[in-house]
Amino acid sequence: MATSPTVKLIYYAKLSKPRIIWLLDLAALAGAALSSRFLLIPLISVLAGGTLASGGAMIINEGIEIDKDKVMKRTSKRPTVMGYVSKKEAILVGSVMLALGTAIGLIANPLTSFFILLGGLIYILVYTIWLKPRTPLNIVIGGFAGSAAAWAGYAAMTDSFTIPSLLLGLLIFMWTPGHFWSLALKYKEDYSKAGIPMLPVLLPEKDSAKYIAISNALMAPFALILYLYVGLPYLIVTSIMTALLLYNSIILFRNPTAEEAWKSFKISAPYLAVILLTIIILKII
């Protein structure tokens, strides 16, 4: 029995990982806000193009990783695993979305389009295909995929790549390892079964928690230094949020359980979201 277009769209929406995309869009908005400019058409271009391209990259990722997803409890119900979307179809549709998103970015300017494409290619080629199956540094280097969203947002407003833009991207890059290592610590057995060498798979829980804490501590200066471009209210908000994140990292280090790892993961996404929203709000007002 043929699947209706509406149901198929729902499958693709699930595969596009909307909970990650909204954070990438928020990063693009923060990048745009950091420029202190507001250009409506380029802003729509980077958000629409970035959303399409990011969703396409996620779908390609899940097409490539069907076999791994089958053995992981966390991913065993994905439409690709369930057979609703084939590997070939996922890669084809995802590639079309990535190409369309990149093309839409050209409405802003070529630099924006470049960063949109760069984010997608880093996620697919560098992270998914090259690093993820081979090294525990996979998510460290793969974090640049998220940085590209912020750089695209800034470029859409300014057609440039400057120190503020670089710093915002580096904040996202530095935030990524602690966030995803917490997830990997929670689902350590899943990643082990799939043969994915995430850092918590290769190290004891205590050591994994130590590196999560170190990663978050190293990220803190990159979050705080942006006050030079956003102002004192940003420094206050970010200092409070960073203190809470680091306190949670200490708790995880003292008690490196799956439950505490999950709390760490659930705290780190709102942490970044609050920082990005603070940039957006303060630069608008």
Ligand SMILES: CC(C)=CCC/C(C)=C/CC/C(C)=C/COP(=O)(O)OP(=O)(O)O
Given for the second form:
Amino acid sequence: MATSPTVKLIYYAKLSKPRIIWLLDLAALAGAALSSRFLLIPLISVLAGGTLASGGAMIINEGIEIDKDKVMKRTSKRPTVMGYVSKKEAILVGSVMLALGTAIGLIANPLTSFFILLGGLIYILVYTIWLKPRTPLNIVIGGFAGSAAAWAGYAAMTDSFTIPSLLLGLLIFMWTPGHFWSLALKYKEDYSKAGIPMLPVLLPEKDSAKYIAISNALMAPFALILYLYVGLPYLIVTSIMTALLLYNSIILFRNPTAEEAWKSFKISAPYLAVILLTIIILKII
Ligand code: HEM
Ligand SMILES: CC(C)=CCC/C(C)=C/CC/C(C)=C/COP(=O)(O)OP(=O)(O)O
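Given the form predicted alone above, I would also like to look at the protein as it appears in the form predicted together with the named molecule.
All chains and molecules follow, beginning with the one already shown.
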């Protein structure tokens, strides 16, 4: 029986991983705010284009990884795995969304469009196809996909790529390993079954927890340095948030269990969200 367009749309909405996209959009907003400029149409275009492109990239990823998603408990209920959206259809629809999002970015300027496309291509070509099945460093390089969202936001306001923009992107790049390895530590059996060489699959739990703590500690200076462009209130908020994150990382290091890793993962998005929101609020007022 043919699926109605409305139901199909719901499947694609699910596949676009909205639970993740909101933070990518916040990264683009923070990039825009960091520029201290406000241009409404370019801002709308980078948010609309970036959302479409990252949603499309996620859908392509799920089309490509349909066989792996089947094996992992966490991803086994996705519309692709359930047969509601085929591999070919997911890759086609995702590609159209990525292309459309990139085109919408042109309304701001070509540099914005370039960063939107860059984020999508790093995620699909570099992370999903090339690195993810091959090396435990997959998300260390793949992390640049998220950086591109911040760079697109800054470029939309300034048509440029300067030190503050670079630093915000590097913060997201440095935040990603701690964010993801803590999830991968909890789901290491899943990744092992799917034959994906995530760091926590290859290392004993204690070592994975150590690397999560180290990567969070290495991220700290990249969060703090942005006070040069945002001011003292930002430094105060970020110091408190980073101290909490590092405290949690020490607990994980001392007690490297899946439960502690999950707590570390669940803290990662709110940590970055508070930092990005602080930049946005302080640069707007
Ligand atoms: C290549 C880099 C990244 C990888 C491999 C990764 C991986 C993941 C995975 C596997 C999940 C769980 C998704 C699910 O079970 O449905 C997740 C959740 C999430 N990711 Fe990432 N992520 C990456 C980068 C990012 C970036 C750059 C952002 C935003 C700036 C982000 C924001 C989120 C958010 C908000 C969630 C939901 C968190 C929650 O449920 O508490 N991720 N990520
Ligand atoms: C500007 C722009 C378009 C940026 C795009 C950035 C982007 C799409 C980042 C994706 C990050 C992410 C959640 C990866 C999870 O993939 P996974 O395959 O490891 O997750 P899964 O196992 O849940 O499928």
